[in-house]
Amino acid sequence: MGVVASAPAKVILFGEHFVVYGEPAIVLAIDKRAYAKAEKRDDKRLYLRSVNLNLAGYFENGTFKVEQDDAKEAKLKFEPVKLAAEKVLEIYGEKVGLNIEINSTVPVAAGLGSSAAVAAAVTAAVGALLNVEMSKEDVFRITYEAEKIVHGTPSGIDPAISTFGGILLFQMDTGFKPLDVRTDIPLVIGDTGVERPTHAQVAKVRGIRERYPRVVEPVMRAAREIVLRAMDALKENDLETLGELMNINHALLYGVGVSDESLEWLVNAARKAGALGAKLTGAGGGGCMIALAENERLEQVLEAIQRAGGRPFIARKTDEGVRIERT
């Protein structure tokens, strides 16, 4: 039968990009999950299959053989998964063959943390299959290592939220702090369908900051103030203030050059349809936007985003991070 584990995707509610320069960000786990099923094999192969990406292949004696789709593409996508599985096998102390099947409901390359959700789910599934004692901190560390393959020097936001769930306050120098938020946060997420490399967007902001430091520094301070005000609004269940702060945060991100036409269409459509606030989430330049709306307005905001060319879905906060679904 094997073991199935899952881990959630995320949205950045406030503070993306500015977090790189030491400012705080608020990150939210959402109820879209990546699933991983792990089974033992009789040989020493690590066989990997991604249902949603139509990829399959196996690693054996340091080489990769593709069975479905392009070999280069499959190897690239499977490297982080291989690392996660091998790190668990190191703790287990023995090399065994594994079948790992991944099925993710999270859009890929859209800024929702799909690669971290997959790595966390794989880590937990392989750990449970082999009866390896692993804390959530262990899962986080392994997921973070896997993310380095995907993103070079990741902030750690995605591995943390996929592992622990809920809402986290993140800052480079102090790390993660869970926020105790009881309120429901009804969101519509609109995927532009435009894939974009995160590093290019980060470089764009760095360039603007270097050229206009005295202009951008106050923008950074404003972003920090937004996060601090948003923490109060979350505690007080004040969705209206949260929406207004999202609109201001989006304007700052637009100002530093990381929005684009595909995002602006969706953000404006959501606001016109009655969203309390809307902004890009993640790196920008495509990817996803989020709209906060009262429950009775969610459907009309979703339809407006769809009409504007987006691929929308309703998402809610989830307090559960990585978990075992069945053994």
The other form holds:
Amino acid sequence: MGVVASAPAKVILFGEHFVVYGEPAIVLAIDKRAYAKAEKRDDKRLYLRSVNLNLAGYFENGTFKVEQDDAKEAKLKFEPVKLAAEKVLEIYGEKVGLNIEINSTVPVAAGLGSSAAVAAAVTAAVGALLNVEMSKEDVFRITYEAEKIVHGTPSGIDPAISTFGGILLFQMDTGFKPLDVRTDIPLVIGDTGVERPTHAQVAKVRGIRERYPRVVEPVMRAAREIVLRAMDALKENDLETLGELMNINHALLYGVGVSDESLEWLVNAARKAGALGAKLTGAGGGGCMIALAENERLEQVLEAIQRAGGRPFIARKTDEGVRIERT
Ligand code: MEV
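Hand over the structure of the form predicted together with ligand MEV; the form predicted on its own is what we had up.
And the full complex, kicking off with our chain again.
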């Protein structure tokens, strides 16, 4: 028994990295979800299990005991989950023990926001289990707190999209605005399998910007124009323009040093196979790329990415943010 909740992963369609310097970005929730099941325990333990990562352990009186796999790794991965669950318990005002089981179809550390999806699902599941009245705003705030543990000072894109779903326009100073997009956005996502920490990639862009301010400033402005133009194209269901803008956006990201060989292989393979456009998504240096393609070309693009050494899957926009699956 117990309560099951889920939340979606995301891809950044346009504007990653430049968003750190105040430019807008467009982010899309995809139909890959993280699931969390919460149950009450008879004791006060917070017992956590990740089915996919093969990790299990529990927190008791502030200490972590591992039951499955490497203790340090498990503690690191479970810390945000613990924080999310504890925040909800705090609101509930009573200390009860919990079993939390995580089951996720989102590739980990690939720039798809897997940690935020897990934290949002856990927050909602524990809230529903304890009958805590929680709005999506509440889920977002708790998920954002949990995300700070994983990413230090994240922009907040990941917790927002996992909570609210759909497509969001995000800008540091103005926050999030849902975009009303009716059109389907058929994407192939290609995971390079190469892991690079986000903060190192962000630091790389900062270095280039500091060394060449007058060169990078117009690049930032171009990135802003891409987002503005893409908003029109999204409204008009103009996939061809979106594809071209993705190609230009990728070139800008390449220019500031955040693409790498593994991404270039996959981006080029996708374009050659008939994608309307392709770009890296997220922090780059590895991680994932996305390719936009007409429905009848999706399989062809997927196969090309696979042949080029990537791990591809087809993804669709989902309007559903965090949700309760079963009580
Ligand atoms: C990483 O998914 C996106 C970056 O723009 C960093 C951020 O926005 O926090 C690279």
